[in-house]
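Next up: a single chain in structure tokens, the form predicted on its own.
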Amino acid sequence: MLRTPLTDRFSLGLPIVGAPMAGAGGSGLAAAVSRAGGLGMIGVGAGAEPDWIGRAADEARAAAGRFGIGLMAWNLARRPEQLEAALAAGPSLVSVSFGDYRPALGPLQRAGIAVATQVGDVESARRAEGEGVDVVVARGGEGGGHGDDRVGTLPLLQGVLEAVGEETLVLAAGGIATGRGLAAVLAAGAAGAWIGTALLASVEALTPAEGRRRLLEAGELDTVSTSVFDVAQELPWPARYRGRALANAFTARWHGREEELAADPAARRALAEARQEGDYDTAFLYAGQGVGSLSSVTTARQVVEEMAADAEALLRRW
């Protein structure tokens, strides 16, 4: 059995947290990860309404009992109702990342809810520990979706584990897609893994069929960390946080030309239309470098259980 401070703190069977992936990670995926023994997270998008958050939480609770919610810190200043909805939902864990998490920290912890935040450098981990964050997620640049892409997972994890005391749970994120990856970060001292890309092709993910097909065909060299999709959607993401996605014709044309893209309404319309039509030559599929390990459509339970079993076997062998 893979018992760690993470499994003890949240009464989990496995040291795995399903990353909160807005657009792909709804109540079904969160519940499936939790039923498998991990902790599933509901990803809240920038425009998500409080009613949606409440319904997703109710569905995850009814199906699995425990769940978490992921919020974007930069968005809470303009959408404070998302934090209120998360508080009302009563999850086991709320992740507040990509901006100033401090205004949300006190209300969540006073409500008895543990708080996580993702960090991309050692100094940010030290600050998070100093502020009293419960779970620090060392998210390396290999990870899919948004984050700080300046440091890889293993260099970051080593530095964070040296800098942060044992009272703060440290999870590893970015490029962990198999049992070998989980074993590696546990052996390094992480309390668990925060996985996203490994779950994107699962039947419970909200990934469309064509998106699953493209993910299964992609290799580890087929992603790019870029802000072009945010610029085209006019989303005010902080410049520090770019999104790793499958490279396509849109990134080939606009990556590195973001100022021109911002001034091109036709290009922005083209992205919106492509998203509606499921045209992934233009529309985005956020995924990390671990995408090359995806081989088939399966269930989230299979992903989580096989990853944990393979990691345990490796750790016992070593």
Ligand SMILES: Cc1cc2nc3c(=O)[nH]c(=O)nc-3n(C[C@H](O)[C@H](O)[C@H](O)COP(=O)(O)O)c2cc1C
Given for the second form:
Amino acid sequence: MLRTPLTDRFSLGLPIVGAPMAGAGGSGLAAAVSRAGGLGMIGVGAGAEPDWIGRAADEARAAAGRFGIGLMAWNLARRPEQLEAALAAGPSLVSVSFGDYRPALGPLQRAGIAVATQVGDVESARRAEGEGVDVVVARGGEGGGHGDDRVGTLPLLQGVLEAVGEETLVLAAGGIATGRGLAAVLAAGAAGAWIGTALLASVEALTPAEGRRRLLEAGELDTVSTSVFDVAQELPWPARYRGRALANAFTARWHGREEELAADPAARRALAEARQEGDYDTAFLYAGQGVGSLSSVTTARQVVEEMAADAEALLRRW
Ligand SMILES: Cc1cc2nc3c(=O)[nH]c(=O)nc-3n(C[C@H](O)[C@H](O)[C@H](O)COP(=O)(O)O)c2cc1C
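What would you give as the form predicted together with this ligand, now that the form predicted on its own is on the page?
Complete assembly follows, chain above in first position.
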């Protein structure tokens, strides 16, 4: 069994956190990852109501006991009720990523809830450690969904592990899709992996069938890190964070032309319609470069158990 400071701190059987994935991972996926021995996180979207958070938390607790919640820091200033709901839900871990997490840190920690944040550069990791964040996630630019895409996972992880002290839990994220990736980051000194894309084709993910088909078909070259979907939805994401998604006709047309897109209501309407219809030539499917390693629809349990078993075998090999 792979035992690390992460498994010790959260009483896990595997050093794997199921990343929060708004729209793709709700209570079902979180519970499945936790039941398999990891820590599953519920992804909270920008518009999610407090009731939704409470319900999802109740479901995950009933099914698995242990769960985490992922909030978007930039959204909490305009939706403080999301933080209130997360506090009331009693999770083991709350991730406050992409923006200023400091206002949320004290309230969460005073309630006995550990706090994680995803960082994309070494200085941000140092600051997070200094501010007392419990779990620093070194999240490289090859990762799926939103993040800081300037540095890849390995250079980032090496820099972060050198920069922060042993008492801070450092997890690695971005492109970890198989046991080889997990073995690599554990060997480097990370306490575990924070995985998103690897779970997207699992039966518990909320990905519709056509989306799942496209994810399984996609290779490592088929993603793009872009702001076009945020611009077209008029979401006020801080400029630092873009979203890595499968490239499609919409990204081919608008990536690099964001100002024009912002001034084009017809394009914004087209995206909204395509999302309704599940037309992924226009609508987004957020996924990282690890999407090339997805080959079949499995359960989340299979994904995390296989990843951990393969990593353990590799780590014993030399
Ligand atoms: C579909 C999708 C949705 C995501 N939504 C969120 C989110 O709501 N909150 C968050 O903190 N991170 C979100 N992320 C980013 C993940 O937390 C994590 O950084 C990423 O999945 C790690 O890289 P990987 O996908 O290569 O495993 C999302 C990622 C994906 C693929």
